[in-house]
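As structure tokens, one chain now follows by itself in the form predicted on its own.
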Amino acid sequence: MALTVENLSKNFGKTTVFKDISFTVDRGEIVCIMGKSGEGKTTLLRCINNLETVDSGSIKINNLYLCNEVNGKIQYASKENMKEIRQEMGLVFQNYNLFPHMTVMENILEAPLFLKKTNRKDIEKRANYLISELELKDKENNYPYQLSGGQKQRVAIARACMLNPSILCFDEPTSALDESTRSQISKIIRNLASQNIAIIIVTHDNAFVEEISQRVITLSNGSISE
């Protein structure tokens, strides 16, 4: 199992977001997370990728623990455990978070140059492969505002593609995408799925949903159902 979440409990001050929620992903699954406004669904995400800390239960990715609750405290991973986590997981953001000063090719480039994973050499190859494989081609030297809502898209996928993650996370991917635009975004995350990867997808659209999702999660008063 990709990922493992058991009776997670998120609070923000004396408001409950959600409570004792417990669910799996599977790799190769497309999994779409539902619900109103409000009711906590990219605070969720957010705590799977570890930009929030929760306040009881347990996430585990593959097989090491993110978090896991000890004698009623949360634990979260050593360095080294939290490391080798980070590399499995990809967030593609709503508002694609791209660095405006930096090129297509200089965001994709960022991260695994950063974590120094392996030479400049494979990393740059992967990148070209990534910019190919998600029709970018002829955009390496481009700035995020020299680009559509789609490119941007497709570069914030290419750049949480990077460092080979065995789970991808998607918030609100189709918000500012027209229907054709959309199609396409559906067309690569289904085919990243079929590399294997596991998929979550915070969502309101509902033709997405339809479209793409292999299991729904509605995430509603704080609890979830299936």
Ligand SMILES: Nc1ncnc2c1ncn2[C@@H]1O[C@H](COP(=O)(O)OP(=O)(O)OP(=O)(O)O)[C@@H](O)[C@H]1O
Second form
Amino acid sequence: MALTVENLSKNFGKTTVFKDISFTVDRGEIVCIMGKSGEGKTTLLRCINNLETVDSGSIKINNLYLCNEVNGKIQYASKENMKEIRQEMGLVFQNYNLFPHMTVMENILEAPLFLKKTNRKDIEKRANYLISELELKDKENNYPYQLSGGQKQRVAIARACMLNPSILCFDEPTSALDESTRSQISKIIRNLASQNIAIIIVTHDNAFVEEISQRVITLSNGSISE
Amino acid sequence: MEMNVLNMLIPMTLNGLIITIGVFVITLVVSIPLSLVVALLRMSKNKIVSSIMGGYIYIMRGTPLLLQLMFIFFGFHYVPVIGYAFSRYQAIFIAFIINYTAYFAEIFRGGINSIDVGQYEGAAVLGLSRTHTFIKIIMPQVIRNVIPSIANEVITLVKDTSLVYILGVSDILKAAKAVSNKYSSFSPYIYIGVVYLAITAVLTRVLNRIENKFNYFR
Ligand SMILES: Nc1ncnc2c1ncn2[C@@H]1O[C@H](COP(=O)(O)OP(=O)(O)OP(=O)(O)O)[C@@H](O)[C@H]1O
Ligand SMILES: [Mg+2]
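Starting from the form predicted on its own, produce the coordinates for the form predicted in complex with the ligand.
Below: every chain and molecule of the assembly, starting with the one above.
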């Protein structure tokens, strides 16, 4: 399994967002997480990506625990393991969070050049591959403010894919897109899944779910159903 | 008569310019980097550190620079234990640096706070370290955002340098005063006003250049 979530609970102070939820996502699978506004979809995605800490339960990415309960106490991965887990995870934010002072190319190269997993030549080769794959060829020297919403999203996807993650998460990927860009993004996502990446999509968009999803997980009243 | 005024004023002005420009340059060169450190300490999670910085900034912004200059030169050696008699120039540089550092620190703090948390989160999920995120992702955006406010303070600093007269140091304004007294003429002040305007004109151009250079993104 790419992702194994077990008995996960999250509270914000006294409010329980979700309680004891468990599910798995396999590589190559496309799973949609649905639910009404405020049910905790974004929060769940943020927990999986270590942007929020959970209160109990475990999250396992491939064979490493991001967090686990040891003797009833929640324990997060060591610094070393965390680094590894980070590279297995990608997240495309709802508002993309591109770096505004960097060009498309610089946005895409920033993390791999920092992490130095391979040499610069290979990194640039992969960047160029992703740029043409995501149809950003003539935009590579543009700044984010010079891009349309759909283009920004594709930059965010390219940026997340640079590190070859095994899990890629999307928060409301269609919320800012029209009909035709939506079918473009579902083609891209399906293509990523076919490259053996586990895809997790948080969305409200029924038409999009119908188009793309193999499995739907619904969050409601703090628990999930499939 | 006017020739005599100029004959006396010009050499004195040139000497005064060394003081005016010296105070200006040294204050900026030391205060700007130092203020970033103060801003970070002010934002520190450590309550003691952040309140000490808060107190320092409050005092610097809550009292006139003129009073601070006087205190450091005339008053500081009466302070028990840490008291020390600074020379004129030491007092001037210390007062200007600690005063301007406080103002710049508040500008940087505002600039750092104005950056969307999404930028930190975007960097975190990519595996960038905190230091790398701060230097490469946050600071370039902060600098772009704070330049107009910093520029404002820089222009104010040009005029504030005239406060050194209180410690008897001869800057350009003091030169005007000396010549004015000698010839009972107001014109030296007009000439010096023009000198301030010229300095400000040059600075405004330089600052606009810098602002434009950092304005390549939105
Ligand atoms: N940082 C926070 N502090 C306190 N409460 C929070 C925080 N973030 C989210 N919440 C609360 O947690 C609940 C779930 O929020 P979340 O954003 O996960 O919902 P969502 O399902 O993504 O909603 P939407 O579909 O509107 O995006 C909400 O009640 C929200 O108010
Ligand atoms: Mg949400």
